[in-house]
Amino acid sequence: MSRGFENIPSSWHEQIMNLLAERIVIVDRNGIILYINEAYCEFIGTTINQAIGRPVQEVIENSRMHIVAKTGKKELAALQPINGSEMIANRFPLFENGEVVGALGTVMFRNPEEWRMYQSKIQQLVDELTYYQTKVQKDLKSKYSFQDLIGTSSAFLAAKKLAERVSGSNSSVLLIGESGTGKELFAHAIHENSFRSSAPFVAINCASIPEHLLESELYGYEEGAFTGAKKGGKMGQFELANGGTLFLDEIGDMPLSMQSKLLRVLQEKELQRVGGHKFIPVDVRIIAATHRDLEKMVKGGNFRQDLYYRLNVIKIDIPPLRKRKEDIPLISMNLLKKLEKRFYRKGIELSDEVLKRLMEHTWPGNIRELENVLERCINVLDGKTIQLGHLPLYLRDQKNECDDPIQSTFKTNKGTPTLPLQPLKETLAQAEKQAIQHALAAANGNKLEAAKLLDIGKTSFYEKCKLYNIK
């Protein structure tokens, strides 16, 4: 007996064996039954007294226990015909001083039906696991390629060609552009065109995650790291992206306290989970994006200079829609095809008047605003042609806009003031209110997006909405 087993009372032994396996038989090296439990006897229609001391092949139909006791080779999950059915048995040789002295046999399933019932339960778990694995793998794949980046304007093509050229590199990429210009689509396309395309693509928005959660989201945490931490801990986005690409959207909104840790991970290519002590190696390509002026933030002390240079290895400027208006017809038709699938519609077109109005607009919300406008039109569309009446009110009533929205507030096409002369404070307040309303319309009512369009903080934006009674 192994050390410690002698402490177990002998009266417990049979009970333990019955609990470990419902049906069990033990034979010596000659195949003579030394032990068989009641469950096994009941299964084969005999009694313990009738079975013990007899050759196993005389008691158990089609038994191979005597063979295993001689060969010393185990047989796992073996089918054994018995009582007009087939059971599934395991047979293990027993050794003493290196020599085979007997064999132990257990019955896992008494018949195929019992096996099928067990298999069905297991299969449900396997199917569920496969479903979630497939879902995670799909979520961690790039969704767009360079073919999905639509446009023929020179500024856009220059950005696209540069992105294609550097996609095969391991260097960090910094995507600069206003909100809604398609920075995330560029990131997806770069990953899809890289040698990392079969590895994960993980995207995280640094502006949408509260500061106290951002560290654990990026780097993961160990069990017990903080109140509410999951048992077993959690893998962070860096580990999920290992071997692939991590897209850090709105990097300009990352708190200074987090920037130093990010810089260290990028330099050392290893991380520590929150509450952890060991270093975990990671191989990740970084693509960062922002609508902010990072150089100005560096000068103002709001962004680390060393991190900026680490991210700004390859900078790609994505032009706003107002600087590539010749692409609007092509982008609009592409967006309509995408929206047609979502709304189960076909053959939707833009009237000449609508296309002209779209070309006149300055698009502060860029392609995201254009998609919101077209989606709104389809929702109220009866036929197949989008007319001026289907456009949102702010576009329907719009006159020719000049590039400066403040100027357009004060002047008509002839330059005549549209607002009466009044104290400067009131004039600026009125212009500010109109700018907020315009931004909200462009962002389809999303206040966070509208704040980004105006390049002001979320708190400041909400305060101004309250001040001007804007819902």
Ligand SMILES: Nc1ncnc2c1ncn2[C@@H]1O[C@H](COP(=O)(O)OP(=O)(O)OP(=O)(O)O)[C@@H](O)[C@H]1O
Second form
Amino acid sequence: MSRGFENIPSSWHEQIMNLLAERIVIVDRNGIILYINEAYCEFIGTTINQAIGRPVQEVIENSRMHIVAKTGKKELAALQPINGSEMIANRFPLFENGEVVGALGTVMFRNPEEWRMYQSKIQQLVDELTYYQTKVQKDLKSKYSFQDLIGTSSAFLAAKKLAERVSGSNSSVLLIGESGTGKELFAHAIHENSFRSSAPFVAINCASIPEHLLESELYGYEEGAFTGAKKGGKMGQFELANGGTLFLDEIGDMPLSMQSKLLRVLQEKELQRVGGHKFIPVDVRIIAATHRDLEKMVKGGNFRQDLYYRLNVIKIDIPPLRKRKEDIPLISMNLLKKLEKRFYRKGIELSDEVLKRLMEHTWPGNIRELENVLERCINVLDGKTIQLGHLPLYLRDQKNECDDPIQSTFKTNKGTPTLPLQPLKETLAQAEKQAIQHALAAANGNKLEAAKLLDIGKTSFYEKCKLYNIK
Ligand SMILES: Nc1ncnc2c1ncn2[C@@H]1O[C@H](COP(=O)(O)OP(=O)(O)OP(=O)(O)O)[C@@H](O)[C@H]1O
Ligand SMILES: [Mg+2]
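Beyond the form predicted alone, can we have the form predicted in complex with this ligand?
Full assembly next; the chain just shown is listed first.
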């Protein structure tokens, strides 16, 4: 079979040999030098003419080339003393029809210093690699435990106890809760408390990954699966989570087409990478979370019923903050402690009026909104006590909120409706504008989060902001 060597003109051979490795010697089966390059001759203080045709052990100090040409056993990175220093040699036997016919020797480093220099360069790379490996492993660890889940209200304790009880099992968990209620914290805590805790915790947000990338992100791909696919392919999050937990956040936003593949992987416990044929077994515990009403989505044909059943083995409902208002003081204190550390402050307190105000608010953005509010307070606070004036405007001005924040803005303090008599369109537009402003305030100006609070797409959110001239 042609391997293309015959295409290389023989006049090139010597040049190529000189370029391939710095120092080369070739001997026949009796250890007679057939070829030696200039670099080698220079290194040992001889010339090509003087060296060729002579036994290798007479030309090169401490050579073992004649031995390798007999034994047929290669010797890699062998230390060989020459001129009082130890160089590093590789010796390879050459075969013809299965029989040893000679040997090829190369010298990679002329002395240990050269080797050490090379080694220190490699060592730097190895150190860098270890650094990133530990960083990735740390990222793949759960960051919270059940101790971080603050709250003593019965609604919250019921959810927390259930989560604690099922953390040891392998069954899928479905976390349901409004935005900012702590779904992600629960997922971390469940993994941390399970026998999988030393294996990876991998979180993937189904809503933030473009649909066309989700499949390769989850299952990985083989080399050449599509244009731009990396050489050697790529491992997906499922494989990365092997032995551990895969947290599928915002599962309600997973496109239908992807839902079928997910179901298949959950049932078969094996997957195929995109563009691959091999089945790769995976042992992964699934925790899924969503703020959407999955049952309603199933009824509307937007979520596969069979997948819903598969995920809904253990359902944990995390109550919104307005249904556990008694937890607000404790959670606020804990959040303040966290913020104090971040802002290098100490001894910050809430005034009674502020605490009362916080207890009255309905918290559509739940604990995340509370966190944002307290962070804002610390930013504008000079002394130690947070007063009403430090609260964001929307919290300062809203009085006697009812459970529906939109409705409340159209009511007087006595609760009598004060809807102006005007075209319905106008009233709806006003309500919409106020809802957007409220959501933006609750999300600390973060438009994506605000859109999530209103449960509308980001494009539609941006359009509405433009329409109502909201910056
Ligand atoms: N029980 C709790 N005790 C203390 N802090 C909490 C608790 N629950 C949530 N938090 C804090 O509230 C914030 C929001 O929590 P998390 O990200 O888990 O919410 P989520 O339900 O996943 O929200 P989303 O649906 O918007 O993703 C986090 O900063 C978290 O630290
Ligand atoms: Mg979340």
